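A single chain comes next, written as structure tokens; it is the form predicted alone.
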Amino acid sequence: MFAFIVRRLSAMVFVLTSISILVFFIFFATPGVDPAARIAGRNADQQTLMQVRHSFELDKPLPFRYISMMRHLFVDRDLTSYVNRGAKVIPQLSQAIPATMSLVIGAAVLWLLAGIFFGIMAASSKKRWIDPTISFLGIVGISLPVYWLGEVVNLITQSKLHTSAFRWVPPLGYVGISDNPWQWFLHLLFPWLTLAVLYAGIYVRVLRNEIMVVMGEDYIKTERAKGASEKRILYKHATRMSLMTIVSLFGLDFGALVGGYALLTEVVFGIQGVGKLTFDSLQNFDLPVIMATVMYSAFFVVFMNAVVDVLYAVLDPRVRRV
């Protein structure tokens, strides 16, 4: 088991290094892309461009610039923005992480509980009206775009259709849990629900289908022949095996959302998270911030994949030999 974990961690380091090199060369070595021209502004003369290139080490060879940026980002932690002169990148990222983590963790709890509960309910009610009803609602949840649903929620709770029933809803934005736990909860309640609707629909469908597949396996038929009750088969065998798929799916979804894929939810509800920071830096072509947010996103995606692999190895020892 220890050797398996070491292999996965080594692969994680290799993947992150490869991503950092690829992203760096995309933004700094692509023909026609000149960061100095964006920094200096429009109509900058050649002397100004030369000064900017020298100031930001853009006149150095690419390998030197890559190593220098990685050192400033991970070792010295003093990498500065190209747009906001003197503003350090790490503090900007550190301020955005709690908002994104709060959004994703709260939504993940909701969609996991709803997905598992309704997925099991649908699978156990195959021949009744409950199964098609839950399946239909799951499809509706999957089909609703997050940004559209978020705008409808804002329309009802914040804007034209606002009624006295929603006077308790605070303005759009984010309040840290350490500043005011109750306001933190209120500000994130509707963003949680909006983001959870999409993923709950996915998890309901996936878990329901996985349970139905497992219920048709030979060893399930053997359990029935031994006299095991349907409830015991459903919970002890079918659901337990089906949850392995949910673990894998959750690891990928959670890592991606924490890494910035919750951008649309953050934008709609005015949450200054990692996704919003990445979007703004892309708009301004602020390469150091882009590099930091991409590496942060890549770390969470790769890390959650590694965690899922380790959990698989714990649940199924055969995986350790792969």
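The model shown is predicted, which means the values in this text are computed figures rather than measured ones. Under this definition, the rigid core comprises the largest set of C-alpha atoms superposing within 1.5 Å between the forms. Residue numbers count along the first chain shown, from 1. First, how it differs from the form predicted in complex with the partner chain.
- For M291, the Cα coordinates differ by under 2 angstroms between the two forms after the core has been superposed.
- I271: CA moves less than 2 Å between the two forms after rigid-core fitting.
- When the rigid core is held fixed, the Cα atom of S68 travels less than 2 angstroms between the two forms.
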Second form
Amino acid sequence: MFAFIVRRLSAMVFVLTSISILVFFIFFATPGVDPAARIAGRNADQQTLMQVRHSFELDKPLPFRYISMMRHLFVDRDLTSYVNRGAKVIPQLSQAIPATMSLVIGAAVLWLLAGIFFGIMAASSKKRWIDPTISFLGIVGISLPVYWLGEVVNLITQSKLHTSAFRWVPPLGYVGISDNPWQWFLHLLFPWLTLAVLYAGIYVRVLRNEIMVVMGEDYIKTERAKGASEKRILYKHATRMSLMTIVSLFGLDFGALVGGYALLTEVVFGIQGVGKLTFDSLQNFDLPVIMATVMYSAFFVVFMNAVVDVLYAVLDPRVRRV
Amino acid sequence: MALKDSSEAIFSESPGKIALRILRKDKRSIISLSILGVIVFLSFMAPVFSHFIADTNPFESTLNATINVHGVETAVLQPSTTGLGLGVTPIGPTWNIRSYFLGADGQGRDVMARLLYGGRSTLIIGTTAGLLCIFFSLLIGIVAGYRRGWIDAVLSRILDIIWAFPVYLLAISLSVVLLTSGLTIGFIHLGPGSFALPILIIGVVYIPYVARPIRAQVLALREREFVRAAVGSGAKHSTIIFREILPNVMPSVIVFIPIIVSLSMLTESALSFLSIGVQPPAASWGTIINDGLALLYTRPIVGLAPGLMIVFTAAALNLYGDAVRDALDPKTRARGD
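Structure of the form predicted in complex with the partner chain (previous: the form predicted alone):
Following is the full complex, with the preceding chain placed first.
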């Protein structure tokens, strides 16, 4: 077990290092791309370009610049933004994290509750119309572009109805939970619902199909033959087995969302989170900020991946040998 | 009776034919294919619509145009009447198919014509990127799973890296870098305006999602008796791959196609919505939703219509995907669903 964890950790370090190099190459070594021209702006003359190259160390060799950036990011922790000279990157990132965490955790609670409830219902209901209806709603859920759904929600809650039925909905934005918990809740309520719709759709579909598959297994037939009640079979055996899939799926989705995957939701609802920060810095070509946010998000994805793998190895000893 | 049984055995259908027969009778596949057919047909009629029916150029701003609505000459862009009275409000839907059926956008362009052209872009990019992704995943999955050894190790590590890179961040990073200057590889130059860039970018980012399960499947197939028998009988690698391995991974590949195409279209529209996909003046459903953002509270239809089109297309693809999956899965068949 210990060897498995060590192996998993070193794989993590490898993947993260590779991602940082990949990002670095995308921005500095893509054929035909001149980062100095991007930083200097559209109509910069030759002299400005030279100056930019010099002050951003773009005239130094690539490996040198990579190591220098990594040292500033991880060792000295004083990496500064290209766009706002002097603004440190790490405080910017740590300011954005609570907003993203609030958005993702709230949405995760909603989609897990909805996904598990409707997933079990679709797989077990005796009424013929329930399964097709829930399956259809699941398909609609996974087919809705989240940014568009967000706009529709804004149209309903922020437009004409804002003076009547939705008067209680605050304007777009984010309020910290320590500043005002009630306003925090109100500001995030619709972003939570919007983000949860997509994932609830995914989880309903996965859970329903998993339960259906498990219900066809031989040991379920054995249980029935032993005279176990349908309820006991459904909850004690089928759902329990299927939840393993949900747990691993949740680990990956949660990691990706915390790491900035909620970008589109953040942009539409004006929440200054990690995704929004990444998007803004991408448009300004602010590489230090991009590097920090991408490393942060990749860390979460890789970390949750590893957690899921280790959990699986704990639950299923066969995996350890792989 | 015995005679009848044996004759049935002789004319037994191949698994593919059985799946097709089930699929043809599946209500979900009939409904979804009809929806997709209508959307594809309308989108590819976009030039016909704008030349012969609406007589408009959907890629040119017409700020001073006027049209005739119920005998009244009306400006396409009207002075704003709400708020401070600044700026202009484009004309709303006329519900007249010949001019501004769905109204105009902020630049006085016919939203209906742009919606159809936008659909063409989204469908072309989504489908091509999806198929490209499937093709490369199949290639990588088979090579890694069949050759094993260091080739598999290298390919798997590369997949791990792309997998850990959040899809949208990777797609956005690549788009931001490439869209300003285009991509030059040797003597091939892909300009910022071409569809090739979004197709390549979207095609690449989903590869791990498909290639990893295919690789795992090939790895398992490699150990099966019939493959070992083929190896033992001295068959060439290409024969083993095409005759033994490929037919056995095809069902899962086919199930992936509608899902990945729908994901690619959603990604394309999201990138275009963030203005790093299809570049103006060209349209895609994503860019139109972006255009509609500024008009959300005055002319919501500009943003609503393309979104609905995306939902219908993606839902039809996913519904079709479900039907295909069930048709190819012997277990559901046995249950008699």
